[in-house]
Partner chain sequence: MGADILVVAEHKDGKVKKTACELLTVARTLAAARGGKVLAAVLGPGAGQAAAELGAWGAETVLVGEAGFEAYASLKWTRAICEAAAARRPAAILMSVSSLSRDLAGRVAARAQAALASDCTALSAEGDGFKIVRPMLAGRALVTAVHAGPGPLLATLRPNVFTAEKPAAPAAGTVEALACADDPRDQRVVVKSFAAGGGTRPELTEAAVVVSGGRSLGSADAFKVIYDLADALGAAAGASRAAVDAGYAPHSMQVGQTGKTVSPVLYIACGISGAIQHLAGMRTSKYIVAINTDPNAPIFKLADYGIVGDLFEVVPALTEEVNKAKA
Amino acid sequence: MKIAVCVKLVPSTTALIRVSADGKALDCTGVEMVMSPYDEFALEEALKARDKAAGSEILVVSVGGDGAAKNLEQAYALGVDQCVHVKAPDADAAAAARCAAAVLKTFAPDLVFCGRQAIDDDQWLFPGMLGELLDLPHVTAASSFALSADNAKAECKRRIEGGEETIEIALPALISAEKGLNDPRSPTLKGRLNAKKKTVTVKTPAELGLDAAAMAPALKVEGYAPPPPKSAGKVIAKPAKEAAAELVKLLREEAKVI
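Output structure of the single chain, in the form predicted together with its partner chain:
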């Protein structure tokens, strides 16, 4: 089987990110960049699928600036076969999906794994868009994935409002990973050493046949702002019973929410 994984480099979840003084940019200097956590589940599921279907290969694609190389070294350390870095530092999620689609069209994957969301711009956009561009059916936020014995289809579970769906999907297919899909392995020392010997294929959008219009941002960013400051709240310093009575009164009479 041919298996593809899409991974994105993002600021670590605890990093302090400042908005520039003019509000036009985000300042990520000195911020630790990591593989988006959901993409680790995607990678692991690809490795599991390769283990199951003998003779399979895994191609990993990352679209972004130079830092993406770090992501791909991590992927090689885990034992993937090939990595492609599409150099497009300013690509938004839609443009990135077009880049990935261009790479994957020639690879013709049987399975594509993504994360459910990249934790920088939190769009949940790329997987569905890539599925459409490659004409693959998709499942969003799969919390389980099981290939059939003949690798022709898979059964996924997905948590939705009020319960859980069981979904059957025919290959070739695209799956986006929910947390808990699996337990991602860590690279071994041997894996890390091997990774140093591998080379990443670097492409530009132009080399993939994508012109300026295809790479143009879907929306024009006007600016960024930190979340609005909250004015100091009321702290009720009283014994439990009195505090509870006062809070209920405030919620009823001041906030008028219950």
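Same protein, different condition: the form predicted together with its partner chain was shown, now please give the form predicted alone.
A lone chain is what you will see next.
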């Protein structure tokens, strides 16, 4: 079985993100960059699928600038077989999906795993677009994944409002990973040392047959701004009955939530 995983480098969830002075970009100077957490669930599920299907191989693809190599070193440390870095530092979700699709069409995977979304832009665009470009059925935000005995299909579960949805999907297919799908493993010291001996295949969009039009941003960001500061809270220093009446009045007339 051929298994592919797409991963993205993003700012750490605990990082303090600043807006540049001109408001046109984010200032990530000194910010710790990590593999998007949802992509870690995707990578772990790929490793589990390879463990189940003897003889399988895993290809990991990351689209981005030079820093994306950090993702691939982590993937090699966990034991994947191949890594491809598409150098496209300014690629948005649409362009990144085209880059990944160009790599994966040659690989012809039976299973593709992605995180449900990247935590930096939270757009949820990449997995669905990649599935369409590869002409694969896809399940989004899977919280459970199980291969059939013959590895010809999979059963996925998704959390929905008020319950859980079960989907059976024939392979080849694309699955995007939800939090809780698994418990991602950490690289061992031996794995980290082995990763440094591995070679990452580096491609440019042009080498993949993608021209400037294919890489043009589908979304134009006009500017960034930090969230407005929170207003000071109000303290109602009155007896309980009067305070309750005052609170209802404020909720109705000022907050307008009732």
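Shifts are known only where both forms have a C-alpha. Here the structure is a predicted model, which is why all the values come from computation and not from measurement. Superpose the two forms; the largest set of C-alphas matching within 1.5 Å is the rigid core. Numbering follows the first chain given and starts at 1.
Q. Residue 19: with the rigid core matched between these two forms, does its Cα shift 2 Å or more?
A. No, the C-alpha position differs by under 2 Å between these two forms.
Q. Core aligned, does the CA of residue 29 move at least 2 Å between these two forms?
A. False for residue 29: its C-alpha shift is below 2 Å.
Q. If you line up the core, does residue 197 shift 2 angstroms or more at its C-alpha between these two forms?
A. Moves: no, less than 2 Å.
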